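Only one chain is included here, represented as structure tokens and corresponding to the form predicted alone.
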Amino acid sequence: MAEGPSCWGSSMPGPTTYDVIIAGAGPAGSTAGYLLSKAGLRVLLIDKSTFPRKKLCAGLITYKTVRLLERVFGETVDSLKEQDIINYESCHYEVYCKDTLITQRDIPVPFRFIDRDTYDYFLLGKARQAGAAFLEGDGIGLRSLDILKSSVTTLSGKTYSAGIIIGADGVNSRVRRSFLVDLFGRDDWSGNLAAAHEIFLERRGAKKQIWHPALYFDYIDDGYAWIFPNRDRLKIGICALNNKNRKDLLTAFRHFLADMDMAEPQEGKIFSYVVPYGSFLPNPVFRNVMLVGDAAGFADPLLGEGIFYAQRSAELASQAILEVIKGGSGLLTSRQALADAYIKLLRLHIFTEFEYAGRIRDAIFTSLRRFRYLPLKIILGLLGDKPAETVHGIRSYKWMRKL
């Protein structure tokens, strides 16, 4: 790779000036700079949090995920087993209307599960190792991002300038806020973002042990809920679509939990975020700022899946910067031809499958309030296991065509 970024018009690196600045070190920002940094770039990354760090995450990762890992980082289940970043796993899975059951069944394929904290912090140690300068906690957060400057400016005060900068800060983005107007194609943003309660429970204090996921519809409008399990605790969650959900979403949660005969949460036991869901920006990069994970948006229509998405974002990120710096052309020019790699690679990788995703979900919701579960329940025992093999990344949501 050559001796710095000068195909972006920056100086040679210094103690605060990098060929890519990377805005937040969860699962997207940690992808693209180990890549980056493996491939001989300068990276900072840069997180308001101290590593290890809680995250709010339902923490399954399908098959798609598992390949991602062994591709960009050489590890496979075996040594992510090994190394207790998966700590439990399942082969069935069940799907509910309330308490009718709809669907379950014994798949090939498991649904894999992670802790965020462990997950996040193993991804982090990757980037670091392969040469990525990192700043964390108090006072790195950041405040302003100056796009003619090519820099961002720490709540502390502190400056860092870069050829590229990349957006991996999270559905509520300081990079993507720093604009004052839409320049990423999406005016109904908000809109399409989910609500979510989240609770963990220890298995030795639940009443109730559960031992595979499971969802469960007709809690909430154009939403769910799930029980997710761990080696040591449950994941129970609920989540609903903002503009279409009309009932309250805790006190729809408190009736899940009640009726799953989970034990009431402590006072702020309960956790709230919000998810992207559907709300995927069409156009996320602007000049030289680029957008990955859930700072675009990019997390599954249907069941919110995140961790992949975010991931597999990075690494098209990463090819694209890549490819444009190979071409050795000059700044006006490859900015532009980032902007087109970039957007190529998500089209063929990512917004197909976002788009038909969308629309089985917005099928599947609307069967739910029509017709209750009796339609969804003829079409998943037709199909078998195609469903899961389309949400493990074997089928392509397209038609569930073989991939």
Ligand SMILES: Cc1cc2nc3c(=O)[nH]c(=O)nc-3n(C[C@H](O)[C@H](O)[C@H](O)COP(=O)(O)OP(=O)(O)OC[C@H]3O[C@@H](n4cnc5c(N)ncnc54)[C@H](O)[C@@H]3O)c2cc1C
Contents of the next structure:
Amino acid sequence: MAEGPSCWGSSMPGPTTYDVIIAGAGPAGSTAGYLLSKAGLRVLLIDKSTFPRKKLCAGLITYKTVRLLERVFGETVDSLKEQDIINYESCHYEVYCKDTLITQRDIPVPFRFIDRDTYDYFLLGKARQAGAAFLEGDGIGLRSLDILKSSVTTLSGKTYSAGIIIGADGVNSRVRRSFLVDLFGRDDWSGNLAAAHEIFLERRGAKKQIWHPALYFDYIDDGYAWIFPNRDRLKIGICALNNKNRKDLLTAFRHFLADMDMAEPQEGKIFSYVVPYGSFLPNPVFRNVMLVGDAAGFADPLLGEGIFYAQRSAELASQAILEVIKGGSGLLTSRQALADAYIKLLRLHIFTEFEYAGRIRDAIFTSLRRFRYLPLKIILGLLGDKPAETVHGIRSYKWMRKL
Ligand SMILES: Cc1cc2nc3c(=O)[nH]c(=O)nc-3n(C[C@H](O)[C@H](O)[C@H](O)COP(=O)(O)OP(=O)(O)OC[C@H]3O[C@@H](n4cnc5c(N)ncnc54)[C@H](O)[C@@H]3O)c2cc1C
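Okay, that's the form predicted alone, but what's the structure of the form predicted in complex with the ligand?
Everything in the complex follows now, all chains and molecules, and the chain you saw is the first one.
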């Protein structure tokens, strides 16, 4: 990459100086790492975990994710199955309100399932093959970010600098917290964070086998429970908005497991995490620091789907960086140009969808609270395949305007 380093004002190249540093090597970080390395930039990816690492997730990927994997990495569904990245798929899905079935459908495009340790390791491999340097494990986690010096310091005290820093370090992002923005006072951030619990049940020896994804409402306000199948295990979880939730989520989860006749997990086997659930940041860029994926709250406000949006926002951030570098303007102009380019792309490809998805979610939760399941059952019955097509990204959420 000829113009990159000088355009972005990096000092003399060396092992601690890069064009781009990416904190976090989940789907967002590895996708940006792959695209930017492939374009010829010197990229350093750093992650506090050692890969392959565990990540709490139900592992459902939609059609739009599969298309992204093909567009960005040249991988098809067949090649992903051959490499055991996609390990299961189902064309059937069911939605319940407690034990009442409110819709079940067979759809032409299946929902597909991955295991996050394999999937994330696979994407990281792509970034490394494209030339990204990678540092991982204890001591490598990002401790601090110096925005003025455009550098990051790891837990072990080593400092690396770059023209651009990307925060892809998940929902509890340290990069985001270095922005000095009072996020926690903002209703739209803290008010749209969900808590989640999940267990993994191995199929071997399980009392019950379920071979399609199923969603369950009414176990908790402002959230839902799920059973998602994998080839070898079931992923069973629950999530709900933190602040609106009047019931105890863990109690609701145990109630759900008992109703499903699923084995109560041994102590310590219920995992917990946070999901951005409509808490996306409209301006996730400050000077030359950009946020992608969960770090910016980019998960779908309807179902909390985040893998696609992590990768899509990384793709858009990479596009913005490459466009601005190609433009060849000076650093100060480029910083503004970078923010403008990234936010424009986010508005075009992500934010409008999130806004509609958020409205639909609020309407569903309000309707369930007031009228229980009947209106939702009637509407889902009338809509046929449209909801699944929307979740898959085959049609935009905007069609809901017509309802
Ligand atoms: C219970 C649950 C179920 C879910 N199910 C689904 C699903 O079925 N489908 C779906 O699409 N989405 C699902 N999601 C959401 C999805 O998991 C996230 O949206 C997605 O992982 C976001 O990817 P990311 O790359 O932005 O962040 P992450 O995957 O969280 O990756 C962040 C990376 O940053 C690293 N990191 C963190 N802090 C530091 C630091 N200080 N220094 C260096 N590295 C750091 C971490 O080790 C990690 O590797 C689920 C989430 C939860 C909690």
